[in-house]
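Given next, in structure tokens, is a single chain: the form predicted alone.
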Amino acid sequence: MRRYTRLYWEFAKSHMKVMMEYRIDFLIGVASVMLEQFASIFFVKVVFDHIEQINGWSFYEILFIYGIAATGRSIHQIFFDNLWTLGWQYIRPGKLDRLLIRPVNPLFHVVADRLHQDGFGQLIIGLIILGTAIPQLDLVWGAAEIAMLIIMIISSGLIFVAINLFFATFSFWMIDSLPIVWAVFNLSDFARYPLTIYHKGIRMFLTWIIPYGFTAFFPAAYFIDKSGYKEFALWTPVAAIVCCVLAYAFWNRGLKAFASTGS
């Protein structure tokens, strides 16, 4: 593990330099996905102008699960973004054989390959938006509400990684299922919004068969009881390391089905 904490960070350091020697680009692609969700943000501000609730649930309540939403989000943005590129970039190339032959995990050099800037827009608007909706909430918070809110973010982000992981994966058959991952990543939208908001099929699909409910909705739930999903929504950090490993286990298939491209 200290060996690669200390190769992540030797990676992140490099990502981090060349990110400062273009800092146009790099504020650029911050400030992009700021506006980017802003404007998501601003339509929903326009639909709460004429109505108060949406069965039930507020606006500042909606733009707590949001900033859930978008912190969670960050995480797999900034560190694990790389993954998107594993079909096109790794295995279609070849890329991917002599990184099969290096003495560190392949996961782990396909993820500390790249470090995005976009994901730190994703984080500062995500903050931004939880402090805007916090101190709008009848809710109190202690040490350990933060605690806990901190615990579900994280779990959020490593969902978020783990379905990411899972259909990437295809890629090892199917060269590159970029397809098939932007399809399911733009199924998070809908978490984004209380799920009681929609048919009981989708709420099954976004609970049981890809877990996006449990990357804002339910960790939303814990501090917001007016669902009854709060005790449910402790499993939330269960669910994420669920989802970890079983991406992993898939992840390990994969690797195992791969056939070199021979370039």
Contents of the next structure:
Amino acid sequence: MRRYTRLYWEFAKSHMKVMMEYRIDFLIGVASVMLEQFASIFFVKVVFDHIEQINGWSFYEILFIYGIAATGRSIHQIFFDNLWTLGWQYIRPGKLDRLLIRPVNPLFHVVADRLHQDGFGQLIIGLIILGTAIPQLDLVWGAAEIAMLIIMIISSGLIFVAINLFFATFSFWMIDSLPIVWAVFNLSDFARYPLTIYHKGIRMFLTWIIPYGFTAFFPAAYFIDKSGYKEFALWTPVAAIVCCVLAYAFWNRGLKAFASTGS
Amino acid sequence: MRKYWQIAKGRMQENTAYSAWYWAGTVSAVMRLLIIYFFWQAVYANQTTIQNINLETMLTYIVIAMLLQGFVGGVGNELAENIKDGQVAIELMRPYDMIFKLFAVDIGAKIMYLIQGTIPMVLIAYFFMDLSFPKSPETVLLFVVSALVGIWIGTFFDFLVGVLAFWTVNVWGVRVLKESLITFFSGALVPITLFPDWLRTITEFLPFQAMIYLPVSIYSGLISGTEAYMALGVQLFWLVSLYVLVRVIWSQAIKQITIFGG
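Same protein, the form predicted in complex with the partner chain this time rather than the form predicted alone?
The complete assembly is shown below, putting the previous chain first.
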């Protein structure tokens, strides 16, 4: 464990140096992600200029849901974004074979290979959204609530990681599963809005099959207690852990299948 | 024998990668349709119109805008790639105008996209989502012309963004930035008439509304009559201006290459 922390630190330090080297690019990355997120919030704002509520949810409540998803996703985007590149940067050019003979966990190596600068834009915008929404909600904030919020956000991030890891793993059999990862990742757009607006089938799907519901709506429902999901929301951290365990097990299977073909 | 099997297998795997992209695109588009559908259903649950737009017109607008957005842009990516890997220097020596070559490739890609991506989406949308058709053949014709002009404006703009690869390393970031600008100002997400006044004014001075908002408004009947022809005039103005800009910036960029080349 200590060895891995030290290793990660070494990796991170060199990324930071590169980022500072290309300062304009760093800023472009941060700005672009912020503007991207801002565009979709702006869309909701424009709609709310003309209406009072959607399905019983006010603007700031929807903003709160969005904020949790955005912040959670930043954890994934900053630290685990390299999973996207598993197929075309590691398996296709044969780089993964080199990683396999090193005395380091290959998943750790892939993940630590890059810190993604653009994720910082995501983090900043997520915190801004939460900071805007929370004071407008009629909630009491004590230490327990803040702790809970942090747990929920970390869980949200871990679910993003687990889902991406799971589908990236398919690359071991099909060289590059990027299209699948991308399509599944787009599902997370559903999570921007209260799940209650969707058809029951979609709701079930986003809760039990590809659990993006736990990245935003359920955590938010724990604090905004009007959908009857407050109790259920407590399963969020459990869902996060289960997802990670499943995804990691699947990764190990894929790795074994990959190594045994010897290609 | 084994060798050839490996080659064949590699080829097959490559092809599955491409068709996987195709299916991923379709699946994502269907999902976006679903989100749009349920979102607007919920919005209209408590009212019949927003700014005189009813649910049917709104859904029609949003879906057509979404389909059109798939065509806006395209050459920028290829150009940026060519610049990054130095291919551009070789391309420039070839006996054709590189700009036209890029546009030709792009047209091919867009025709494929029309057949593979758009038509299935249109079918799904019309089967499941009660959309409205334009009122008259004249409107249809105006829409087609307006959409084509809009696509070209988008293509020229995309080209200008692609040229930035000469100066920046983070091409991905620039592309996201471009996408956001278009999504934001083009009226791709929501009709511009719903914007606050000050923002609408800004939008009218930018080329983005000519890419999506104007054609889609003609289609869905938000703009009609003389206004529609005026919209077309605005589009033509942007089309010509951006083309001139493309030519000017490209000739500047080529000088840049010559300097690199020594």
